[in-house]
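One chain is shown next in structure tokens, namely the form predicted on its own.
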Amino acid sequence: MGRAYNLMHLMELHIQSNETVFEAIVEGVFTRGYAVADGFLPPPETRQIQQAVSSHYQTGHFNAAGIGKGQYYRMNQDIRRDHIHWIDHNSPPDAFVLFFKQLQGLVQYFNRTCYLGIRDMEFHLAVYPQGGFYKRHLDVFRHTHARKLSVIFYLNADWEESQGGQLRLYLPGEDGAEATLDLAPIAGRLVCFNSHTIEHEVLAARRERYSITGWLKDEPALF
């Protein structure tokens, strides 16, 4: 009996500890456009999701990123330098469940609180080489806007500012002005933003930059 109590007491912790995670960025997406998270999963299986979407990557699972979508997909390396893999959050490997259940839990909690309206999501394995980047942009396509949310989390044990790397928000400042925030790409860091209002960047990175990038969308996936 005492240990079902303890088992559950930890239970109803876990779940608090997680709502105040989840709403600490509900309140910074609807107050700021954006929220960090730090921690949103433990170190360890933050390490072994790394461990995993490194070896996807070294086996040659990844394919150059380009951009837009449909008839307007191209590649352009002065634009983009990164390399992606597709995930099927439905059905993922073993390594990734811990984080897809956390970021539905989140979905249900921005459901529940905002009517968000948030009915699917699309989410990729991303590496950055060795100089590395993303020139500053918007997630949305022109002929879709499904897109509400984006969401990155990030995997970079002991990252340093000089490895560059970083996230760069584009935030309205004072009296009208431009200001720019800089986000290091640091392991158990998740980043969430409005996909449709903050254009953001990459900033090139000097050694490997991993993460998982993805967007919570309003429709869901046509197959």
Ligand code: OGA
Contents of the next structure:
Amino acid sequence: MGRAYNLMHLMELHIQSNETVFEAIVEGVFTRGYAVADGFLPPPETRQIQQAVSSHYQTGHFNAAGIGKGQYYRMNQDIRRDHIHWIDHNSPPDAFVLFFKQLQGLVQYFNRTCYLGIRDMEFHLAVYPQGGFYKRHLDVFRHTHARKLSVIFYLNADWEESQGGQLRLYLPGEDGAEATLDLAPIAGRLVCFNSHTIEHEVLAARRERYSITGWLKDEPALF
Ligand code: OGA
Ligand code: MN
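Since the structure above is the form predicted on its own, I would like to see how the form predicted together with the named molecule looks, so please show that one next.
Next comes the full complex, and the chain you just saw is listed first.
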């Protein structure tokens, strides 16, 4: 009985602390267009994911990423040089279960508190090899606007500023000027931003750079 009570209590604490994180993300996205949440998952789980991505990458399960969608899809090494592997969020490999559980919680929180109508998501693993980058862009395609929010979860332990690879967000600055915000891809950090309004780029990484990247969408995928 006592033990059951304690467990219930712990679970409640866990839910409460998640809600604090979710609330901070929602608040950031709605007031500034973006949010940064460090420690979205605890270090051991984050490490486990990094190891899973790394071994998957080493066995050659990734493809060089292209740009555009459908008939507009093409490769362009001048624009992006990352390698990606799409994953099925409905039945993810073991290492990713907690990540998607936490993400579902975030989606429910978004839908409950601001009627965003997120009905689908798509996620891929991403590895930027040494020297990899992704030039300034928006995450929406010319002909489909289903992507509402971009979400990136970083997996790089002991990342140093001199290793580059920052996500650079282009934001409105003072007096109509443009401002930039550089975010290092440090392990455990989740960045979420409005896919329609926030232009961004990935600066050249001097070390292999790991992440899970995805989009929360307002219509189910057609294929
Ligand atoms: C993308 C992207 C940013 C990052 O994949 O569209 O912008 O920090 N990624 O990995
Ligand atoms: Mn992008």
